[in-house]
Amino acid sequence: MVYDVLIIGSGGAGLSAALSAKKEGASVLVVSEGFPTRSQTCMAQGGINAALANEQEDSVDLHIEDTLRSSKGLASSIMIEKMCKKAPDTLAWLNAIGVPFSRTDEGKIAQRRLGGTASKRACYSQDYTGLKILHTLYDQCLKEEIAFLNEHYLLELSKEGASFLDIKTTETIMIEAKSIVMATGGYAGIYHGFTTNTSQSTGDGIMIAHHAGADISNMEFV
């Protein structure tokens, strides 16, 4: 079978992409080195910033201003503007699919202030924000009958698709796809004993994408 979309990585980015592709009618396969519910996303605790103004006065323009200032001029102003403008809709979507956000007395999504912001802007779910989001996304993927292939290690990308090593059997397989979404995460796991990242965050996907000709940027940020 040739899939419309092959998604490599099953964290928050990969599962969100899977749901979006499925909604557009594409055939989707998510392949991961481990299991979706153990992805690095589950370690994110603090919250997600969005200018909802549920706790105090706020605006998208202030969100953009704070983010640009916190980036010390290093971030792309175009990408920051896109992220901040889309943040309220993203939170509305996560809320609609069932993420159990903490609530105000009025029943709105609770927000608190995190570093680098002038407003209470971070939407959270107790201190398990990433975990709650990840499990909700995975539940939605199961509901949409999205196909998963776990414990398969990415070996190589090609114009036809990607090859993987079956960790349990040590056999290699080729999966054909019309398009590929790389959502393999970062590489902080290589700093054993000095990071909260999973040991599976080894940067293999970044390396393999680079070998396949992808542009790599901002590798100094861990």
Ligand SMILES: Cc1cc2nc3c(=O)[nH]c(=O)nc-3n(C[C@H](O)[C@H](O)[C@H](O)COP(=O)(O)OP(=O)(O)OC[C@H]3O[C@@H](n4cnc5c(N)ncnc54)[C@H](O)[C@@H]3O)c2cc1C
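Positions refer to the first chain, counted from 1. In this text, rigid core is short for the largest set of C-alphas that superpose within 1.5 Å between two forms. Shifts are known only where both forms have a C-alpha. Everything numeric here is computed off the predicted structure, so don't read it as measured data. Compared with the form predicted in complex with this ligand:
Segments of 3 or more consecutive residues in which every C-alpha moves by 2 Å or more between the two forms, counting only residues present in both forms and fitting on the core, reduce to a single one: 218 to 222.
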The other form holds:
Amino acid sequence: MVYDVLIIGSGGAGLSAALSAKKEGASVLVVSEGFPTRSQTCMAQGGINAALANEQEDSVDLHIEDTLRSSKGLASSIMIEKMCKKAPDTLAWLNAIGVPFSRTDEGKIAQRRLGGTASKRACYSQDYTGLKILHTLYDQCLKEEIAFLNEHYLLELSKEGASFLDIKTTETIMIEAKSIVMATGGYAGIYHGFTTNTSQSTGDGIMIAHHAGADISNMEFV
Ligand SMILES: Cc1cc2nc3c(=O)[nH]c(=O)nc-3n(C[C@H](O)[C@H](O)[C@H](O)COP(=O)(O)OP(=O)(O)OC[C@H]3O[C@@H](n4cnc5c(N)ncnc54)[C@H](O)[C@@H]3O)c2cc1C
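Alternative state: the form predicted in complex with this ligand, after the form predicted on its own:
Complete assembly follows, chain above in first position.
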């Protein structure tokens, strides 16, 4: 079978991409070296910023301003604007699909202040924000009957698709696809002993994409 969309990585990015592609009618396969319930995303605790103004006055402009300031002027203002403008809709979507966000006394999504912000802007689910988001996304993927292939390690990308090592059998397999979404996360796991990042976060996906000719940018922000 040739998949319309092959998604490599089953963290928050990979599962969100899978749901979007499926909604557009594509045939989708998500492959990862681990399990969809156990990527780095499930370790995130603090929350996600969105200018909802549920706890105190806030605006998208203030969110943009705070984020640009925190990047010391190095980040792309176009990308920051896009992210901050989309954040309230993204939160509304996560809420609608069932992420159990902590609530204010009035039943709105609760928000707290995290580093680099002037307002209480981070939406959270106790101290399990990433875990709750990931498991809710996975539930939705199961509901949409999205196909998963776990414990397969990406080896190489080609114009036809991608080849993987089956971690259990050590056999290699080739999966054909019309398009590929790389969602293999960052690389901070390489600082073993000095990082909270997972051992799966080794940057090999970035390296393999680079070898296949992809442009890599802004690595210092991972
Ligand atoms: C302790 C901690 C706290 C955090 N707190 C916050 C927070 O409060 N707010 C916030 O916004 N962010 C936080 N983060 C950061 C956040 O967790 C990450 O930015 C986010 O989860 C990245 O999601 P992702 O889907 O891009 O990657 P990941 O969740 O890392 O998923 C990567 C996926 O790719 C797969 N993969 C990798 N390499 C290969 C390969 N070669 N072959 C096959 N599959 C591969 C992995 O198995 C995994 O499924 C925190 C991170 C940590 C570690």
